[in-house]
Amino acid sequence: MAAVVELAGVSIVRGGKHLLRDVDWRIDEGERWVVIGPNGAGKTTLLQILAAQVHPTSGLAALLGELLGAVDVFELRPRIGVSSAALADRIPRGESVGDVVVSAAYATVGRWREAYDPVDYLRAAALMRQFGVEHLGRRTFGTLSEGERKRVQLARALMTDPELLLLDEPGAGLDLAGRERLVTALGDLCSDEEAPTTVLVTHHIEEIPAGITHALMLADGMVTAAGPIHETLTDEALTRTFGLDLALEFTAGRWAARARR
């Protein structure tokens, strides 16, 4: 099985403090990996590696097949989608929903005097239609509902048919029923032989949808465990990463974790 992703050694340094110290991972073709962590455990700096935003300080990371320092990364980028906090900051809240969508296909933020061909047209409707969100089509961005908006992104994420897909927090800001709304399209999604390879990030263990695969767990820039999920999410790893201890339990499908008394 090809591999997606294979990080050896890597780690990023910052001001003298290392957000991610020497981090091995490798990914194949069609797996679904969470990555679960404490807030300041390095979680997001991984994922910007893996969207070829940041190159590592030391080690080496090869995304797609292709080695990052000797790799354009403007021809890489368009094959991962990537759905997070930081690129809805840069949505234009006047942006029509239809057009926040289908300007993924130029790989641009805010709709300027692209051409888009019909084919481009249809594919958006079909993954609005996916996500619970055709209906939205002409509403701005900005006059959504934050689970309204974390939909509208993982329809954007999609459009150019990535070969890696990559969800920061996706779940972040949303009420339950957001929540659940939210976790039940990644679980149709991550349930899809078809669906890219995909990783999640969270650090909440509710937020984990069916047809996660694998886990990777982060505490201060290192890995404390990581492999198939049912070996990997155990209370004894979970313990060592939140420093807690911590009961899991899973039910129907979905995790769910409890301080001990």
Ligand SMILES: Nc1ncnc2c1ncn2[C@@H]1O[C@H](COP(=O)(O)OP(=O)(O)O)[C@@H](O)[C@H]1O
Given for the second form:
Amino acid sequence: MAAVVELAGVSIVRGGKHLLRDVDWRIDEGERWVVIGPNGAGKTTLLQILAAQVHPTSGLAALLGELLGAVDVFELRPRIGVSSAALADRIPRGESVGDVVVSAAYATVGRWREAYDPVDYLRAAALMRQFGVEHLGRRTFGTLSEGERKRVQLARALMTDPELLLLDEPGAGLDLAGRERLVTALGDLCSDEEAPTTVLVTHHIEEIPAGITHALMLADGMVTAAGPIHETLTDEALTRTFGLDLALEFTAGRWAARARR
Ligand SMILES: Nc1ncnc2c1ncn2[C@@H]1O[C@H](COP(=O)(O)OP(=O)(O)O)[C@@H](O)[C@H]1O
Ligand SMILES: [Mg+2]
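Having seen the form predicted alone, can you show the form predicted together with the ligand?
Let us now look at the entire complex, which starts with that chain.
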């Protein structure tokens, strides 16, 4: 079976600096990965490759069986769902929440404000229900709380029924209740066999939802550990990745970490 993602020796260099160095990574269908690493480690840059938004400076990247550089990225991108702060910033604050979700299928292929099919509205409504934002359809995006916005973005990212779902720090900026609602929703998603292959980026161990199967740890643009999460996410790997003596706990399906003293 072809890999969903296959990176071989991938480096990204900008202004003489390596943002990523020699990354090898294979993601198979149905896997749910978390990418963990400190600020500036290169997590967002790595996700941009997986989103077909950035090409490696050197090395090979294959997405959904297509080699980056040899495929029309405009055909590839609708097959990949993305939620990131950069994309959220581009959503007009005055747009209705219902339109934010339903327009995703059209926005990714460069169409805008066309008449949507009834089936699109049904799918948008089902996704909004799944993430607990169905009552917000008529509100404008700008009036939502940060937590509501994150859940609307998730619904939008899934609207095209993508084969690969990429979530860059979906819990950033949320308060405790907002984070817990989001992590619960993500846990349900990651535990659903029908859900797409997923990659979630975070630097907070507490935000790893249930259902995550694999972890890739990144520091200074280099992979420090990668593999099945329970073999990979260890005190030793976390300590090496963050440069601080850290101890992990895994209780009731959730992770936590604190400095060892
Ligand atoms: N276009 C660019 N030119 C130079 N440096 C960049 C560029 N984009 C990002 N960086 C730097 O690359 C590093 C990795 O960035 P990023 O992938 O956003 O990290 P993370 O998401 O893990 O915080 C950071 O130090 C950032 O400042
Ligand atoms: Mg980032």
